[in-house]
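Single chain ahead, written as structure tokens, the form predicted on its own.
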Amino acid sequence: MLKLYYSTTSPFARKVRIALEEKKIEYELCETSAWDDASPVHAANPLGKVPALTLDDGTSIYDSRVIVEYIDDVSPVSRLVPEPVRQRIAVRKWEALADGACDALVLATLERKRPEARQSPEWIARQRHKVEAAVAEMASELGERPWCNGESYTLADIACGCALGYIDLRAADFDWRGRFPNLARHADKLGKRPAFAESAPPKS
């Protein structure tokens, strides 16, 4: 059985968990901390990051984008990434935007964990600006459409929902729901899906 190394707060691991659930693939969840030198994730991923997916033959796949691509290819259940080139690129662009927002927020969070005297307010502000710009772009791209890409649920929606959930966790003072009601409605709709509800990050 597939084995997924993850942490409850990682938006990238959540993206993989949702993809596995939506594709109805059986797997084992292995919660771990990449900060723990004894964590088995270091054997599965030389970069020491979650998520990492160990296959039945013992080989591992890492980086959420690579894992999701593998998942989408091995299961015949509805595609998360469309095959037509133009649609596929549009979905991947959404994923890059959402992942980029999460990357920036991770950097800002790590900076805040340093001793206060050594923190760089300018660096934190720069990362925060990236997050806010990414969310504004997502709101603009979504508009009043039912889904992020076209008329069907795709990886674009998964990536978007995971990014917004991570913002709620790490930047609760950012009132993106008030500024972008279309994204708020979309996030609420996604949150009703079992895969989203079951993988929701902790409240704090």
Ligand SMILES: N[C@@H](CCC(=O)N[C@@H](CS)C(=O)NCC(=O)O)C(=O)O
Second form
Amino acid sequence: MLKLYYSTTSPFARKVRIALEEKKIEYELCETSAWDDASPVHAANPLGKVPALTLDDGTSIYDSRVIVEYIDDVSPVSRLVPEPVRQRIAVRKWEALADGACDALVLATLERKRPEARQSPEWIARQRHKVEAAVAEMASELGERPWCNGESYTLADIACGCALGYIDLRAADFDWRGRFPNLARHADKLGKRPAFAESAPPKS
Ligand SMILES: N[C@@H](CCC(=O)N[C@@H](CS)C(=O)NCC(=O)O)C(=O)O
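Now show me the form predicted together with this ligand, since the one above was the form predicted on its own.
First the chain shown before, then all remaining chains and molecules of the complex.
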């Protein structure tokens, strides 16, 4: 059976968990901390990051984008990335935007964990700016449409919802709900899906 190495706080792992659930693919969850040198994720991913997915033949794949592409291809149920090139690229661009916001927030979070005297406020502000710019772009792209891309639920919505959830976890002072009511409405709608509700990150 497929085995997913994940942590409850990782937005990238959450994206994969939601995709697996939406596609109704059976898998085993293995919670781990990538920061633990003894974590089995290091054998599955030389980069030592979650998520990593071990396949039936014992090989493993990473990162989250590669895993999502794999699971979308192995099951025809609930296509998450449309086939036509323009739509496919638009969905992938949403994913790059949402993942990019998460990457910046990971960097800011790690910087804040360093001893205070060694932290760089400029670096934290630089990453925070990226997060806020990405969220403003998501709000502008979504507009008043029901889904991030096209007429149906796609990987764009999953990536967007995971990024917003991660912002609530790591940058709770960023009032994106107040600034972008359309994104708040969309996040609330996504949060009602069982795959989102079941994978919600812990409260800070
Ligand atoms: N681009 C990767 C990012 C994965 C990532 O940054 N994972 C973090 C947790 S959110 C991690 O495992 N970090 C451990 C480390 O950097 O050593 C993906 O999409 O899977």
